[in-house]
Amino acid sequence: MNLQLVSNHKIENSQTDNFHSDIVEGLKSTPKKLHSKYFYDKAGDRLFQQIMAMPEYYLTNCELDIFKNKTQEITDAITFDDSPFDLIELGAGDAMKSSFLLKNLTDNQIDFTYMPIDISGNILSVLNEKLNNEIPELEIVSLEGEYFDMLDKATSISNRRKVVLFLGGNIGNMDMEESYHFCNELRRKLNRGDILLVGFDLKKNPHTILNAYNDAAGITSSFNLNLLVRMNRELEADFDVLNYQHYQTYDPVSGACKSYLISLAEQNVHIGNEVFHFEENEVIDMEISQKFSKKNIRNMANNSGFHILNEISDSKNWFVDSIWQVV
């Protein structure tokens, strides 16, 4: 058998095992909780593309504003010493925003390799095809898997300095404690002088934030419910999706924007030999989308061992791409 096929088969089995164990662990917790990283199968990828195109979902346009109109400012910040580097994007998706930076770097003949990391092999295939057509001279090394595992792999295959992108406000998919842990772990894996560019969604009018995650068309609801569909398909679960309802909250004091699924009836769900009981109106904690103040960002950088080089905001000052350097 082809060794590459064997390797891919092992990776797929490992990912399925992780999916199963994480789901079972989450449904045994109190309150029940599912990991938002598992939203992204083919249907989830497609639904998230629709979310990013929604008029209510301001985050995409805000960061797109930065990458379209302040591209050279980003380029100057990450290429200040003219040394070759690896541009590593965590959760690359379709690179809609970062492609403006990739094009600018390529046009300026900067010596770099683009290393997109994503848990979705499907979206990486889409990305590779897109970039091969749009920027054929771009050197791409795609890495499918968890962020830190693939960051270790990127470090093992190249000793060039690293510029890490973490866009889309994805740092907000963790609570504050998890965000600090994540940044500390990133710092541990990077070397002095390496750069991290992080996108932060800033606190703003609470109605603006809530509308972005509670759209009238119900796309965000479908995105959350699709994880139950995926579990039915891949884990042979028996969720009745019609028995669950999406519910969204935003706390303007803490900045925590949280989504839940509500069980509409008392019911049991099976995953293999496991049985999970739901009371009527019991919640499943699905996702957090944390919003930040400028003070939150400064504290996080300083406490994680980074120095803020620059902060680039969109025209509305709703979103900031904060550029940090390892000290």
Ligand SMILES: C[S@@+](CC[C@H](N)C(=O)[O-])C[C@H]1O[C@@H](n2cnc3c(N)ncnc32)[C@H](O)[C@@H]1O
Contents of the next structure:
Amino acid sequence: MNLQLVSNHKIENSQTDNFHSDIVEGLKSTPKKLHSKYFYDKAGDRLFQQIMAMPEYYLTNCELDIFKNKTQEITDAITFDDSPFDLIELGAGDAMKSSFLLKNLTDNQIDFTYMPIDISGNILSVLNEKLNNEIPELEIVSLEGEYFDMLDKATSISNRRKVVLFLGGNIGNMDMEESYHFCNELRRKLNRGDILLVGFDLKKNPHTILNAYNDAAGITSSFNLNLLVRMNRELEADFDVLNYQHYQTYDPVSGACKSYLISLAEQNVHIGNEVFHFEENEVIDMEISQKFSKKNIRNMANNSGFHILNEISDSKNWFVDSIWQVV
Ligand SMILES: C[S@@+](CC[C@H](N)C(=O)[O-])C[C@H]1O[C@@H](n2cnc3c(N)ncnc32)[C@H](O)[C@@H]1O
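Provide the structure of the form predicted together with this ligand, given the form predicted on its own shown above.
Now the complete complex, all chains and molecules, led by this one.
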């Protein structure tokens, strides 16, 4: 891994480019699959900000309700021993929700450094500009790259205790098995006493969930199709984007909400020398947005070496920010 200090406050991993090999591997698998972490180029970042502002996408308002109205409760849980810490946010995006916590911590003159990690350098620039304006006294070290590569980097540059935020739907973008594995890996990288705050979208009326990902304006559809546009531009692929259609499902039993793209015709797509054949109506598995029960959350914490300190819900009880400590 080749890491470089780009400015005083921004560190990037210049070898993040597994894009080509991951895409080729995904298109060779059955069913065809693309990893949703590649959704976030500049256009994808903008589309995701539009998704967060959609009336159907209740997740943003639920977690905003928690971060705006229960800020002190979160602050108390993460500042229990008064020692300085690094506040590391995995997949920070534009820090829309965490900025309320950052403001409260700074107003209370708490000694911490904010370390947002994101695979999208573009959204980290948006975040830096926004936070420099809103909270000029905040110390920020931005880490551009994959979650665990950048967490290792954060640990190598500072040995202060860690408080890790993993908000929004991020943990839901893994299936249950992957999220268990992820929490175990995270636990191994943290020390006893460190804290993890994870946002979980709870199971609720299936119509409410499906509508959030099947919006009338078609923004989620554009968000999915944008990955084909990105592949055409960055990998010189030749997807005919009009020949694919977004399709969303939700299974209220397993809690898996899944996005697919359907090939509307039998067609071939080229990426470099490789040819990928699509049958008419063949699907590409694009993204999972897993929904959880409170029991799922407790099991996940206990089975990955954490103890639950607090569970903070929004006023509708649709979403929970669960605060865990390494035991
Ligand atoms: C669904 S958005 C959520 C943003 C923010 N957590 C929120 O709740 O508003 C996911 C963010 O995580 C980033 N991301 C996705 N996969 C990642 C990975 N493997 N490593 C680092 N960042 C990732 C994306 O670039 C994007 O900004």
